[in-house]
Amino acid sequence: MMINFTRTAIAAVALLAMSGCCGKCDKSGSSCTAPAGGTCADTVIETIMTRRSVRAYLPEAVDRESMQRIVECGINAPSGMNSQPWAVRIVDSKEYIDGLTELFVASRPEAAADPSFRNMFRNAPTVVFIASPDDGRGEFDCGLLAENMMLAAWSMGIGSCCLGSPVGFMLSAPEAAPYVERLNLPDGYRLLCAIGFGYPDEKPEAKERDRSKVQFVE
């Protein structure tokens, strides 16, 4: 299932949780990184309203390190109580994911008829895989640390998309358990959400945002 989350709140927070993330700016803003003449603020902001969401991919995976960095903004996200109820997997195996591709397409043909077709993850060679407490519990948590890690890979020039079909697919599909076994989830949690990253192979153009939906209350 997709993640619901109000993305005009995640976004809100995540300002806030990639500029402790970045590390590199003091309370002024004057020890940041940023270009001349901007300030660590501006760039968050640049990187929340430029990203989008990529559906074409370069086919290297993205370095672990680059990974384990997008990662860690990701479990930096605020949770309730600092629960943390997540699980966060990350996948790089060609392996895993062209072997669980097969199976997708077994059952789901018209999935490949793309000639551009390459993995049921959108063609990502890097998945990341969360999974929340199996009562419902921390999913809207999820949602922060899922924001989290796309833009702090926006931010360093690496493309995400978030895919819900793809867990369906695990979830329902009896060949593909042995694919969530090798997650090694802890017990009672269930997969939430797989998020595909990679470098970009396409420059997605921006849709309108509905700012109607956005009022002050006097």
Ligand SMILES: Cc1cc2nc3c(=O)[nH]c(=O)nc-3n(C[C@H](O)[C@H](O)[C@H](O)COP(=O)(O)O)c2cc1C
Second form
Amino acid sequence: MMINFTRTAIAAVALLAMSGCCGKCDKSGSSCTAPAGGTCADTVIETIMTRRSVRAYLPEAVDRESMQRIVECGINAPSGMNSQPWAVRIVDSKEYIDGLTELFVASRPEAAADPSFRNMFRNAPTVVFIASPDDGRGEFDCGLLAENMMLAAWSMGIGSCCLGSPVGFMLSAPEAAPYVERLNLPDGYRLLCAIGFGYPDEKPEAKERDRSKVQFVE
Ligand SMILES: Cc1cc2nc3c(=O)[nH]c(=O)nc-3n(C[C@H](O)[C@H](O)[C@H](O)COP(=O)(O)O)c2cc1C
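Output block for the form predicted together with the ligand, input the form predicted alone:
First the chain shown before, then all remaining chains and molecules of the complex.
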């Protein structure tokens, strides 16, 4: 009886060692970030459920090591036939962000009327631009890439906001063209969206979700 128990215990420990900290990942116990008594799945769900769009940041850009990790998580998103139909550009140059914002404000002065306005990327000091093939292929894949980055960032204490409107300006205003040019996108690629990143200076509340949009089908 005792021998059986010991065997079972050893097997359980070995299984845990083989399969990782929570039985669902291959992390070792020491690198596990799961909450006490929880699993890595809990941490993922907590990250998803607590992420909010951040629009107020500390002034400093996100350190490049963290950004490297974030984009690495981005490009590990799934893509159709692993086609990876994206081009990712990270901008943490204040000169770039402020220069473009100056043009934006010149054409839409009302945008800067809010006293909290710092720049056209909802005040983010680091911006990631995502481009996809201009025939529309890849937009879904880029969405997955974007969400991977935002969730990875949030799990590291870094806020983000997905941004469509600044890209609208960049693609339509001729004076913004030199800034688009500087992104050095591959031929046949078109800017799809921007994501602002930074160290949060606010804690936004969750917005209501409409659960009637989801149904089980019998
Ligand atoms: C495709 C897309 C475009 C967005 N564009 C903007 C934008 O231009 N400006 C902005 O402030 N937020 C933008 N957002 C953020 C949404 O407003 C935000 O995700 C939504 O209100 C839900 O809030 P939450 O992210 O805090 O849960 C965008 C989000 C997505 C997915």
